[in-house]
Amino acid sequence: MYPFLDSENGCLLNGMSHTTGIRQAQKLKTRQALLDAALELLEHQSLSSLGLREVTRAVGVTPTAFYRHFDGTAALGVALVEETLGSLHGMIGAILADTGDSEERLDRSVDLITRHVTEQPAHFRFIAREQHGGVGQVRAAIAAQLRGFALEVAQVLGAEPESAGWDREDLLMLGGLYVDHMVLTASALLEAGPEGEQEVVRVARRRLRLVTLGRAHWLDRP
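Requested model, single chain only, the form predicted alone:
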């Protein structure tokens, strides 16, 4: 009734499963190698000038192999956007939700972006360059990620007592201010380098404090 459970078929299925797993792992390894090679090449040029053959040559695969993973360099760029910013989703909102003290919130928010930029400078240089670059799909992907961040932040802040009376438009505007600040801080950190990090962090915290103070008085009437 269940022939696939006999010893012979079981071995066959196990062997097929093992082979499929190896192929899938190799496929993921090649895809990551393409992303890593592209990121390294993009340290010295924009995505719009990056050639597909440059990437495949760096990895040691054929252009045909490239197309098994990406439709073109624009799709590869979108994947890099997701790799860079996707991991941050939920983190910023969690920091805002978990820290009621405003000073601690400021410190943790700035520390989060500082740590990620320090650990992944090439990724964030790519975002900074391509946010206003020449590849429309990538610009759109970055914009969509930033809108997602703004919405997450707005939802967290909207649940706080300080947001009583705020409408959706104003909450989204406030969320956008936090996200714009994150992007500005990341760019400043990249520009300043390790020797200028302390000053960038100091200014970033002061700017966030200004946003926090403005929020407290947004609904004040003359």
The other form holds:
2 protein chains.
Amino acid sequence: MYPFLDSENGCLLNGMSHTTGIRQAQKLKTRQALLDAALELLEHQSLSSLGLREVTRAVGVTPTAFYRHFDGTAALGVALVEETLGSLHGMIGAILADTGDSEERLDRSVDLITRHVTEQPAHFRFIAREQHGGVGQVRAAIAAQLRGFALEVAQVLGAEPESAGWDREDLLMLGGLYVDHMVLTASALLEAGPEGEQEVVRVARRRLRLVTLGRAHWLDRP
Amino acid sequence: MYPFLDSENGCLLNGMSHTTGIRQAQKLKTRQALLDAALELLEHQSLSSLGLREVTRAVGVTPTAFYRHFDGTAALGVALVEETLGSLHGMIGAILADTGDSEERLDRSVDLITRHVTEQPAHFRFIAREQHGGVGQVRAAIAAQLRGFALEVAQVLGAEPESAGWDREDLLMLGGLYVDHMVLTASALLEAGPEGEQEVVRVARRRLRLVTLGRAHWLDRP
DNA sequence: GAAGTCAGTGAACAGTCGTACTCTCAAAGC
DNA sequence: GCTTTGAGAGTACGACTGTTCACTGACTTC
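Please supply the corresponding structure for the form predicted together with a further copy of the same chain (the preceding block corresponds to the form predicted alone).
Time for the whole complex; same chain goes first.
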């Protein structure tokens, strides 16, 4: 009945106490399998061409079972957005909390993005691809998440002494600029592949340096 | 035989001299009709989900006729890229050639982009959507065109007195930065719609101002 | 331990898809 | 004026799509 489930997982589930519920755990597992399969299939196509049956076939489940978890492929896309970007919200602080030298922090930011992209390329590819993709609901979900990131960045930057005298709107502009360049860098890394990675990293660093320079002189004159 | 062709065009074609060839003109007209129909259909979906039959149906042509013009939807996408961005190469100069006050030039640049996007939204939407889309050939075609734009911008900027002492690599970085933000602004304008246009324009101006500020202080210290 | 819930099955539905044929007939070339 | 060319028509093919329905049977609940 659960063809993608091996005995190991079955034992693991049996080990759980009665509080969780075997049934619910199974359902979540199938749901996750659908998400994983979809993410893999989306490596070479975009969401608007992803077939419902295509996903269920990859998981080993009947097409009908899909509807137990999502209304359609668009809903699956929204879920993928939350899975990908929802877990990244803490990372912003980790990058920017480092109050060391500006140049060093800049390099470390780019390195951290590079590492995340190379570790889970499919997730970032999905975001880059569907950010301007054909499914409106997914675009909206990504935009909402990225707006949240921009706000976080703006808050962190606003607390720094370099941002004295900045109004809220300019800080949001700067935060959005950083976030957009994160996504742009991630996409460029995916497109370049391992051999072109260093070149992308170098350019990304220079871009960030230029933006940081602009930030330092933002209030030079009225 | 050419159901989308009205008599007016027929007369127009008859008026052409024998050099052109009625037949070739008709073929080009069908080809253009396919491109236009595809562009319209791509407003609510991405290229990887665009059906060959879907396009021919919109034009009023047999699916078989499609192959007389393109190998498949991917080739049509590449043609769309060249149609959209190929005609824009002169615009770069028109934007940046204005050697007036920096602030004024900046505003005029954003206004020019805004005007172009509102005048032909489908073209820009297509580029923004397929820049990171699911069809590799189209991604490559867009990337090549944008690289060309970045090079043009870099050349124009390099000729200005503000760029004294800049090496070629930094100029390319700056050119790419400008181009990427053009695309980003275009996409934001499309997403915001007419009511949100002014807000997008304001943020885009600030971003450009910050980048220009960073440019002015790029060589301040080694 | 009996009754109920519900994740997943299997069959069937009416469409759509890309592509391969042959055929037509107006324009092009001599 | 004849032949050649080629853009598009028409038909057919097998494969795939999203969605529906009644169903099974392992888990849950009382």
